[in-house]
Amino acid sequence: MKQPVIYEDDVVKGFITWSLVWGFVAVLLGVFISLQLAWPQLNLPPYLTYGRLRPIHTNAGIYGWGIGSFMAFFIYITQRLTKAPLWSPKLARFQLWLFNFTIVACAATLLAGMNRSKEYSEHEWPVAILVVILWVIFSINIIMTVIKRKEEQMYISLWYILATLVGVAVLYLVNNAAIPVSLTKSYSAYAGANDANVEWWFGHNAVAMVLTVPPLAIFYYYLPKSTGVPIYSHKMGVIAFWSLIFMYLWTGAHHLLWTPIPDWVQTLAMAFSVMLIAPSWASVFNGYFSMNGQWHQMRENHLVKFLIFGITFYGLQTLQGPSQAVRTFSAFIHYTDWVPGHVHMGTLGWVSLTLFAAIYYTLPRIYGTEIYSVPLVNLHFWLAVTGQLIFSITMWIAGVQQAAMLNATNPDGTLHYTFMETLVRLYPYWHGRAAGGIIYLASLLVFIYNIFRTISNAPSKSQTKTA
């Protein structure tokens, strides 16, 4: 008689719980630093200043909330798509402890001012080594589970999972190559324009391999699970996957337009950025076409609207991004508030909405219970979408006005506005951004309360065994 597969879900619970903790910290810090920009007197040196807190905000969001959730769902999804138990549950439990230790070490060192000044890669070399160890442990466990799979067919989510493991490893190792001079200080192995080129090859592909590929793995798994209908086209998903992975690797230099980077490198990055619209929207259409005859679920199924709104924000993100990679538009909009509006549509809209849906689906099942309150789920959704839209739209408008004022000239070629005049005009928009962030924080509190009550109402293991 065939024995049922026993999945390792306790560690999934742990990763989801801690990702919620770090996600809350990230949003709380985000709201605080938005208030610091609007009211500079809230900067309290030396530790509670924007310069110290901003990298902690981004790292807690990307690595604590993002990577923590992806670790949870990669473990959960891989076991079910391979129909095999996790290769090493003990290694996964050690990974959970190391993950939290690394996040704390990252926050503590950044708060102390130990910062390599490389976007998304600020950690000094001892913390960077912890990240590498953590990722190697995680990758081995997932890859070995896939190798020992009982299911021969590899669903599209597994392709995205494996690409994440390999892509993050290569990017992080290359960009973090450094020469240590003490326990708390190191210098990049690269110099000048080469250092900038490598950094933004990493920076933009970190967006690819952390904020695009993993959410797509989760979206492709949870949309069919939530709707009860198969994905529209697995073949289209696989073609889009390989196109996305190939094209993304060439786009990093679009962050360096109008710099000393060679023109051909900039042009290559610009061309591949525009080409990225095709594979990105292939996934968007795959999601939309999967909803044929099922659009009523947007009203009736509390999970589906998170996923469809999430993939919609992804589609909008991948129209905005390529447009910003065009030289003429980049010259106008780069270094303005348009950019944080663009970024947060991805993080708060695409990534987080997809993760919210995955958590709402997964936790009740592994705890053997039902979601505590569907009305609270709906409240969470509308608060999150409202807060995110206020944030992003406010920043887009601010960015356009800021760019127009900074580029305005008099007939003799002198600047029409001083920097201070431009700065003063931005304060109302910064107030709006803070308001949007506060609404999003409120949505997160509703979410955490609902999850807490759901877990609290779950039967104990002894009750489950008795039942």
Contents of the next structure:
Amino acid sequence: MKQPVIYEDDVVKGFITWSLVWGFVAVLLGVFISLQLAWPQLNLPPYLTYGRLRPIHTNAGIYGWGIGSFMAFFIYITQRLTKAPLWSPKLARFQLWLFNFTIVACAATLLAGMNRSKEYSEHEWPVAILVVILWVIFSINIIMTVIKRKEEQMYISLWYILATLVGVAVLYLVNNAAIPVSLTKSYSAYAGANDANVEWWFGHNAVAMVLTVPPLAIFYYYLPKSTGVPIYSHKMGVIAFWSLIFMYLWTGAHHLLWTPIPDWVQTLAMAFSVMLIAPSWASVFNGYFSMNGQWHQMRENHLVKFLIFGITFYGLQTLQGPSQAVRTFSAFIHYTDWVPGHVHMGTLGWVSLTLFAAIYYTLPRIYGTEIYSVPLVNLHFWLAVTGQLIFSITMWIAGVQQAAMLNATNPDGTLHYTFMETLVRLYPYWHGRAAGGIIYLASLLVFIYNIFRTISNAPSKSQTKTA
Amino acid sequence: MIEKRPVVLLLLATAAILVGTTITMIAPFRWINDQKLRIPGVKPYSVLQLEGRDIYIREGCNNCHTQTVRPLLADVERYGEYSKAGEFVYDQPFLWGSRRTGPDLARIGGKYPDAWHYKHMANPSSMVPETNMPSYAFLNRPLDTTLSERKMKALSYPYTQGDLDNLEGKSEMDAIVAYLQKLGNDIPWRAATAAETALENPFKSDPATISDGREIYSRQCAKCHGAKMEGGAGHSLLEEDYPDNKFFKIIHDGIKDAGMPQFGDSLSSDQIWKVTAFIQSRKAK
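Having seen the form predicted on its own, could you now give me the structure of the form predicted in complex with the partner chain?
And the full complex, kicking off with our chain again.
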């Protein structure tokens, strides 16, 4: 198994390194804009305002850190599961350059105010064309590697990888349809309530196809690799796979409850959101049951700790999400700080913890070395979990408090508080959230230092080693 | 079976994705923005308003402000009439947003006089103490009109050469204020929410009421009417001799032509009565 296949791992190293850079930028910007909310004088117009920086924060996080590391691990995992070398290493190296160029172009144009306003897809059409080219190159390389595979059976991770490739393509092309006015300006091809419905079909399924399906592919690969025992049930993974990708696409309109889109679209979204608990928790149970007889590894194996906490946050996320998708609860909580609290449990908890585990497993292997310091790994873990929990819990309390104040009425039916009276009470929570963010940022510094030392210790010109 | 056939897997996955997509994303095009749901009063944006809207988008205002009022008591009481699909048919893109760090703006048009917006955009805390909105004083720079005509053409909005000529000398601030003043005003909803008069002040001259009223006054009214009611941007209140219910009505509904904002959606009836009691107490001295 070691001799015949030489895997392309240099490009994996490149994607991991660059996704770390963008992930750090995303969290740094996140801390900065959280401070801007608490201290508005930190806004430095025209460029460094909350309104311009927030899209860069979200894009750097979802696409720079998320997609960047998914590209790394899709390339790494696909080669291992197919027992075939990457179809075209040259194309993959070009993809790495194009990826970084696209992220820089996206950030620079957003900073300059070239902005379509559509959440999680704000960049203007020339950048969108770069993204399409990037995705086509990536998809061809992965699909061709799968087609030319040496291992006939496709493990469940490959299913999730293939679904990501088509899912992202469909979502992105539809939502980015625009009427260009110039190189720097375009208008959405859809109007009003239609545009809203298309946007949240995209927005929520970006959560599916970028923040759920790829981390699941990674989870299903790295959990058995880390524990040394197989996944509990392949069949359960398959059932969860089909029901997840079928049901997710119905749920976008739960972001639009009580808005003027047709009621039946909202009701379907609400029903399917609740139904999604089943496939989500099938993956959670698959993870937990795989740990049967192995729970002691939570103490001994730092990789397992990251993965099991990650899947636990996924489980909590997929219970909280459907509850927010119910009309009555949405009426109360929507538009408050509760929602950023929810989102960051998914991104900082589920997605990032899973990616950290994958990086800790993969990097030493492809550099032919050991991790520099396991105590630092544990420090990273506890700082990350603490920072994320402070962030999310603070925001949940803030959201409930503001919602309660906004809804409070006097005996005559008039409102008890003005909007500003509810806002000024949020300042202490915003300070708390910034503290959580700073702790998370510190965890990343520990992580990056550890990774840097690990790579420095690697034997120069390391031989490619199969895992 | 499937686990050995990647192409079949890809096709089936695509099919699975397209079912929900077709039903909940493509099919609604048949119902949303239907001719029958059109509202005759809803007009496309003028050149200046559209430029203002593009500045709103450029600055990412939608990251903190929503533009859709839900048919819920707290929303309707606070912001005004709930939003109708027909009001957004010219919005490309929509700007409903997802987070209300600041208040909803779907019905902001006509709520405050232009002068209020100019001051507030340049220095938000001068009008709303303790706000966390950044200053947008830099919008006083000249409006770039090189793309204006192409924008109107791209969206097929009607315009005349005169409209384009009128952009001469306008600032970005003029444009964004013009845009904000259009929001939510294409349907005649304000008239319907005017307060019923013939009410009596339930608080009168209770001293606790007057100190509550003083606090509300200093937060909401003093910026324009002066700390001692001596006047400023607004009238002096020292000579105004109105009965309580007239004060109530003016504070609740505003006086549009005189630039007095309406406070009916940001203050409760109790709060308005308390301010009224405070204003009347000063006059008595």
